[in-house]
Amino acid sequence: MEIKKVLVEIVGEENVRDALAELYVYGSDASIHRELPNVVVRPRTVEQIQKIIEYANNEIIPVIARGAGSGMSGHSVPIDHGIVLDMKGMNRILEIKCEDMYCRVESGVVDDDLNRAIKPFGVFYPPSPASSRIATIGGEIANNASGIRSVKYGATRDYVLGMKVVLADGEIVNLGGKTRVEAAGYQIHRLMVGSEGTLGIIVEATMKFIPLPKLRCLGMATFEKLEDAGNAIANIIASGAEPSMLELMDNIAIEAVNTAMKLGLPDVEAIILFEADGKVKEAVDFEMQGMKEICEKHDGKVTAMSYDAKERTKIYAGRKKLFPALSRYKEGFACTSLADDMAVPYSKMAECAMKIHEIAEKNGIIMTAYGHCGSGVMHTKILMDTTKKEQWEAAKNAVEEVYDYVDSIGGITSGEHGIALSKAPAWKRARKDLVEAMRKIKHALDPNNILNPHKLMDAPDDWLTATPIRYRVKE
């Protein structure tokens, strides 16, 4: 195979794989999609990546950069086959500059590994998504990832100072810098954030970090009505409070974690987890008391509040393990990531949560409403019997209805997981004005369309048939 021969010359035989079993592993991510690459290569240096890209561009071979494969929308699925670049081999922390509050890392560095490395200096990198145990910094940048503390600390884009990128023609460019402010031409490094590997291969990043808070207090409030919980979240934000976490779990989520983990959470329609952090206890107490009062105003019952790390871990356990727990909700049902991370206005939080349940019931499937609602992100998962074709058709209808509703209230298709394949049809319907502009940018930087082709604005218009799905469906 000519491709393999060339790649072996660049990176060595031990870093090239084309056995069917290995290609199968790299053919899917955490989404429903699957397609096999022609070959997988694990580069170790920027120069190797440059040579691979130059070769691929000359031969018009697709190149798909892959971190941990934890994306939920098909980002690293090689829809056009080609070369998968496994970036996990480039995992060095190159520099930690505490006096200037930044670090330089290769793109394959794992989020939790970075935070372990900088914690002794009294600092942390906040965006950490739920997959931080495996997610790489390059992947987080490519998808503008965020997590439970985005309500206070923001998303990945807020921590990227600069980066080194290999463009589609093999040119290496240094974007941004090491300073907190910059007014020196196009902010191309910000364009790369959320580009999902379609504009360049991120090989190195300069990321800022911030001081660790000295104190954290976490509380839990239960609600008999989901609507009340949604309204409480909206009012907490409107009050000017500064939560460091504000999470919602509905009754489906509560039942799932109780089934899977035997937590004994109360049988209610919703739970809110609220947290404040800071340097001074009085300030943290002030924030917690304010949020507690708002929850109670909306008929919430505050059942726990604690500064103790062990107690906080116990309070948060259900939310932390929610995603895998959802697969245990009902025998024979699987948890699928389809319409799963919409961003909606705070004032529509309650309405959105109830709309999700209404659409699910209408289509004969189960959907859960939960997530980082303090930052406006409403997560949902579709729970269904994935062996039944009619369940997939019902899910397809539900996804379309959810996204049409989100668009009608001024929401965004994706708050943190990105577009890729699964969300592309809905996103393109909602943002017709943006699609062509993005295609022009793509063509300018990647005229041969080799970098993660047919994703985002160029993805197929039917997510269910875009690729084979990684579930066995009975005819």
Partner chain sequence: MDAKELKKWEAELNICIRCAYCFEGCPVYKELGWESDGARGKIVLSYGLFSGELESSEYIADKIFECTYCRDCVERCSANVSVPDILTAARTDLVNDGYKNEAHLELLDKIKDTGNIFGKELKSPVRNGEVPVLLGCRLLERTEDTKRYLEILEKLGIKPKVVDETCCGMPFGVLGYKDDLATHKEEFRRRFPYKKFICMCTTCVFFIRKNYPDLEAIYVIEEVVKRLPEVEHKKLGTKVTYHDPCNVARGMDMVDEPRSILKEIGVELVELPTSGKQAECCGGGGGLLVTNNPLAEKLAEKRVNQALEIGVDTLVTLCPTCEFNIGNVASKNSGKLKVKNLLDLVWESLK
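So the form predicted alone is up there; where is the form predicted together with the partner chain?
No partners, no molecules, just the chain.
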């Protein structure tokens, strides 16, 4: 096959695969979508990537960068086939510069590996998503990943100082720099953040890091009413408190953890986990006390609070086991990522959680509401029988209703996991002006539309038929 021959010349036989089985594996990610690429390549150098892109651009062959393939909306699913670039082989940490508080890494470096490497210097890279054990820095940048501590520390966007990118015509450009501030021209490195592989292949990134906090204190508050918990969260943020984590779990999440994991969480409508960190105990105590009082003011009961690492692990255990618990919540049901990370105004957090339950019930599926509510992200999971056509129809209705509601309260389709395929229809409907502006930028940088085509603003209008879905559905 022609493409394969050219690629073998560039990266060597051992780094190219086109066996159907391999294509099948690289054709899906952590989403519901799947489609086969023509070939998978594992490049090892920037020059190899440059040659691959030049060739693909000349021949107009799609190129899809892939990190761990942990995107939840079909980010790295090759909807138009083409070449999948598995970036995980480019995983060298190139520079750790403590006096200037930055590091330079190849884009295939795994987040946790980076944090392990810099920890001995007393620093950390904070925006890590829950998937940091496998997610690559390139994938995190392309998704603007954020996580449990983003309420205090921000998202990937806030840590990118510069990067090396191979553009769609094969040109290698250095964007941004190594300094904390920059006021020089278009900050195109920031444009790459959240670009989902559609504007360039990130091959190297310079990321800032910050000192590790010396102390951490975690508390748990239980609420008889979900509404009270939502209001407590909004109030904590409005009070000017600085939580380093502020998480919500609804009754379904609690029940799932209790039935599947037998963890014995209190049988209430909602739980909030709140954490503060810092250098000085008085300051951390002050934050914790403030949050505790607000929880209590909203009829919350603070059932645990501890600085001790072991105790904190115990307090966090329910949240940590939430994913496996949801997967085991109801026999025959699987946990899918659809409408799973809406950005919601704080004042609407409680209402949103309740609305999600209402929509789920109406459509005959199960939806939980939980997540990094302190950062304004409302997570859900749809639990459904993925083998049944009617359940997919129900899920589709529920997704539409959730997004219509989120739009009506001034929220945004995705606050964390990105758009790609599953979320594109709702997001395109809600953000017509942005979509047009993005198309112009895409056209300027990738006129042949070779980089992860038909994603984001160019994704199909129906997520359920955008690609075959990865589950076998019985008629």
